[in-house]
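Starting off, we have a lone chain in the form predicted on its own, written out as structure tokens.
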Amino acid sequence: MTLLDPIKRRTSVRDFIDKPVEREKIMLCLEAARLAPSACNSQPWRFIVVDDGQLRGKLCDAAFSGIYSANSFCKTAPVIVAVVSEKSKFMARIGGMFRGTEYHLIDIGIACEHFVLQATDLGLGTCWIGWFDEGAVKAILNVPQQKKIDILIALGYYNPARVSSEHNREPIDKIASFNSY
């Protein structure tokens, strides 16, 4: 197997089955995220894993109601992971200011992709969620108000026959070139 295999299999899952995810598998996903590179080795992330059914239900009811109800499918996921932005190291923040780049968001993206690729390799499905009631999630998970929750990841088992594996990506020659634009 090559790394390209789980990359090709990874898809956004919006229909989970009612089966708990083993803690060992969650820990492997977290370990993959932990090993992600980051600007100046800042590691500007914290992962809050919600696998308690009662708390997850309360979290999902609050996070995905009203204008956020488009993502209410997350209520079927047995695990929700909240990704909290932590402060980058001073040099990464300074470099980001000069470049106009928020490196901590890139870093979190890399860590989350490591997480979801590990999940895929373990036979689990995931979906990145950016549209949710952040204030409600912070309150339920006791996240300080000055912190930012940029991403939620829905995680769980799913029926592959009920999920499209169609990626509909642009061909290589439309997205890449060598030696000039």
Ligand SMILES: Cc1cc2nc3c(=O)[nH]c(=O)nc-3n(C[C@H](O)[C@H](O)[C@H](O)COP(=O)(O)O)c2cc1C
Contents of the next structure:
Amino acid sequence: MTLLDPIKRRTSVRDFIDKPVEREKIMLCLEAARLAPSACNSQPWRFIVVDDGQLRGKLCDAAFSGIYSANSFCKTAPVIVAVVSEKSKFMARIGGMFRGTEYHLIDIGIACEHFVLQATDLGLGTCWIGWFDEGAVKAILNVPQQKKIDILIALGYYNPARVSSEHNREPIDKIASFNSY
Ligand SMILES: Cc1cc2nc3c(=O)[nH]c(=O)nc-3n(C[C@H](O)[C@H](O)[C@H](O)COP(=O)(O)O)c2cc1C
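For comparison with the form predicted on its own, produce the structure of the form predicted in complex with this ligand.
Below is the whole assembly, all chains and molecules, this chain first.
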């Protein structure tokens, strides 16, 4: 088993089965996210795990209605994780301003991918969700309005026979080169 195995197996799951996810498994995913690197070790994230059925239903109804209804498949996910962006350390923010780089988004991306790959390794399916009603999510989860939720993660068991793990990606020679652009 190499790291490339879960990386290859991970695919976006949009059809979950009705089976609760064990808290111990969620904790392992959170531990993987916790260990992610971040600019100046800012760790600018907070993960709100919604696994209470009633709250999750309310959250999904609010987050994925109207223009966001393309993601209403998330209603089948037994767990939704809301990733709140927290303030980066001063040096990361100043450095980011000089560089014109949103380091906290890079940081959150790494942490979420750690989460997702650990979930894959545990036999769970995930889908990154960037298209949702953020205001509604913040209101339901008591997140202060001035904070940002850039991403949700849908998490749950799924039927692998119903999910294609084929990756539609550019070949390596189109995305990478040695020693020059
Ligand atoms: C930042 C980000 C936001 C995404 N938002 C959504 C989304 O709102 N809805 C959705 O169904 N998939 C979403 N995806 C999943 C992508 O569509 C998917 O990763 C991509 O098509 C590659 O397919 P794969 O994950 O199966 O390899 C998102 C992925 C990322 C990284």
